[in-house]
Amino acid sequence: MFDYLIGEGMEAVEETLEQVVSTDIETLQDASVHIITSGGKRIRPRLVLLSYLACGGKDLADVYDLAAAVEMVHTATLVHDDINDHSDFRRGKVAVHKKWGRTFALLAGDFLFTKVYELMAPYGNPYNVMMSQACVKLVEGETLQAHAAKTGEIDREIYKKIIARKTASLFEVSMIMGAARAGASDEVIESMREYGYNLGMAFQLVDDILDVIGDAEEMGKPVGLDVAQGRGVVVAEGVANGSGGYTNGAPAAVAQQLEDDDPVKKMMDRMRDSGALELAKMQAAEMGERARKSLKPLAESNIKDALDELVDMVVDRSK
């Protein structure tokens, strides 16, 4: 019954995502559907559904639009990220900016962000406040990351601040909104927030590890971009440890090697040999365990088991 509920819920979220971007402006419609139907892990909307059920929610349909709104925010950021990163592919498809051009990609991303308001409006406060705060954190995190990439000023603390805001913020709000909508106590909501935060941190740590060792075809996007642009946990660890040949930040290392054959590959090889990867894997596992411990206030159930299994899926994933 539980699996059926979640499956039905996720199907409803997919339908909502496609329906809400309906417009008579053909380019917006096509670009939006292109990225929305390109797949993805859909972890964030799943967290909304699981948190709601775990905290005693009875009518799962009550949070379908909340779940869709969180995924819509995430999808909008991907469109803009691909422009900033000069990435040609996303989720195995041609990136929006490559197919429609930079201007239309920016507008499509803005369109998706605007549609979040439409999904959130019926819930009123405090849910709109929760979402707006998460979006502010996300933009702050992306700005910190762009600054770090430009200046080469990145270390463990800066990296942690970046991923806490750009990634963990949406994981947190997914858990918080689901729990609050179910009528959970402040104590339980805080536990759900901690789960979301730690899971989000682990997710981004693994994502950045895969940027070094992942398979581009399996992941559906280019690898090595974060390393090349001086971002990511492995770069941060390399700078902090003084390993991998970095002195004044990764961008300086990139500039120094521009004349070498395949400089990104050489940098990635250095990162593999520096020990930063293993340290990052340990950190991801630690954050995963913290997420698991946050589930303690929940009664034993299939839903709690699903949240527990999600930790393993995030930490052990290969794409």
The other form holds:
Protein chains: 2
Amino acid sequence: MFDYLIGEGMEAVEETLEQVVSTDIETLQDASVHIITSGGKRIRPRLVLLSYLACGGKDLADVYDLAAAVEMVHTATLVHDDINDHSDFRRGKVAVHKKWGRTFALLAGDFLFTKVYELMAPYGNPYNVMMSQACVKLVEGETLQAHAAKTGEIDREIYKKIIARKTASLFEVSMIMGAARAGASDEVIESMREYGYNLGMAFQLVDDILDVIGDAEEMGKPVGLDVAQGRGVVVAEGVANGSGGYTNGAPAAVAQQLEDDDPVKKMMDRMRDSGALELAKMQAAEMGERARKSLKPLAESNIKDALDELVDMVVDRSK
Amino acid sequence: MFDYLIGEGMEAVEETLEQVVSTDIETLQDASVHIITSGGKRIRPRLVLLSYLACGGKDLADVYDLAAAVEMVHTATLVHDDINDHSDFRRGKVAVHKKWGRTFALLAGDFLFTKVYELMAPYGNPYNVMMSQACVKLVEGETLQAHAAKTGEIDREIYKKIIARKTASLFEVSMIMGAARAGASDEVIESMREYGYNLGMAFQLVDDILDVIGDAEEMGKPVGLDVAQGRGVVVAEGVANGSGGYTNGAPAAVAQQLEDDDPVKKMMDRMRDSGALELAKMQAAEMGERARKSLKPLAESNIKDALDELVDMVVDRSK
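Please give the other form, namely the form predicted together with a further copy of the same chain, since only the form predicted alone has been shown so far.
All chains and molecules follow, beginning with the one already shown.
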């Protein structure tokens, strides 16, 4: 029954995502469908559905559009991120800006952002306020990250701020909105928020680790791209707080100096050897445990089990 | 009293615009304040205030955030447009992407879009639905325009579709929201919508004409930029429906062929000489008259007069 519900729910979310981008402007529709149908883990909409059910929600269809909206935020940022990062592939498919050009990719990203707004509008408040705040944090986090990459100024505190805003904020709001929609108490909503925050932090830590040690083919996107842009170093530098074998110099500049000698590979090797990545993995596991503990107020159920299993999936994943 | 009200209202809108972009991420705040404080006609927020007052609204403060939101949509699109158009100046100041780089400009535009959402959220529905639909149309119109520039496929119908979506949609929704917030009848709201639509169409026609004949210094942005990118031709071609001396060939390609011989200047001269611009001016005046007629249901007042005068300001402006 549970699998059926979630399965059906996630299918409805997929349908919503594809339908909402329908427009007579072909390029917008094609580019939107291209990125939407290219897969992805769909972890954020799943959080909305699970949180809703875990908190006793009875009519799952009530949160389909909410779930689609959080995935749409994520999708819109991917399109714009890939422009900024010059990333040619995404989810194993060619990136939107690579296929349609930068101008149309920028507009397609804007289009997807407006669709978030369209999906959210009928929910009224406080949902629209919560969602807009999460979106603001997300853009702030990405800006902070771009700064860190540009200046090389990064420490543990900045790294934490970056991933809290660019990733954990959307995980958090997914859990909060699902719980609130189910009519959960403030106390339970707070627990769900904690779960979302910690899971999001763990998720991003693992993402950054995988950029260094992951398999490009399995991940469907290039590895080492963050390192090449001085961003991957953020994870080692940030987690290890400068004690992992890196000076506090500018990683982007270092990468540049090494350019003739496969700097990305070298840096990735150094990061692997330094122990910083091991430390990052431990921290991801620790955040995962914190997420797990936040589930305590929930009654035992297969939904609680699913949220529990999700922690393992996030921490132990290889793509 | 009226001038005082509008003056005070517009000042409140300015304050809101500056305050809402407050963030601890310096670049986002600096870039946002840069574009917000660089002037602009503020015609869209003024429409919200005037429509509200014209329809009998008593508490102007009720629509300050609405008014700020429509200006914020416009501002966000300017930042992204300037990236796509490689335009170095905006409102007499250096463009955001030129000062902070493309990455931060893209993020600043996204940030401003999220702030629209934040400003709108408290209004609930139907305002959020209306605004999201207008934003969707706007992005669609810009995408259509980018297509026309790229392929050179443009006729009167496509040109009308472009300016209706990219410009008139936001003028329309500004009038509708102001009227609805004042509790106007459906009939009056429809008249206000018509005013907004026609004024928006006239505004964009004049904007496109000014790109060809305007004075760069007075306008605070380069002239001929649209022509250079095959977009300005849209106005002559679109209005004249192919009879203005231009074939239906690709204007962008034509501009390219003439590259060694100051193609922009040549094309601008051709457009000036062909009579197509005169026709465009006549059409702008005609749309202005239609806007004026939509004011009929309103009782005589200085607010009605102000809306009437706005038509002249839009049609006769030189910047």
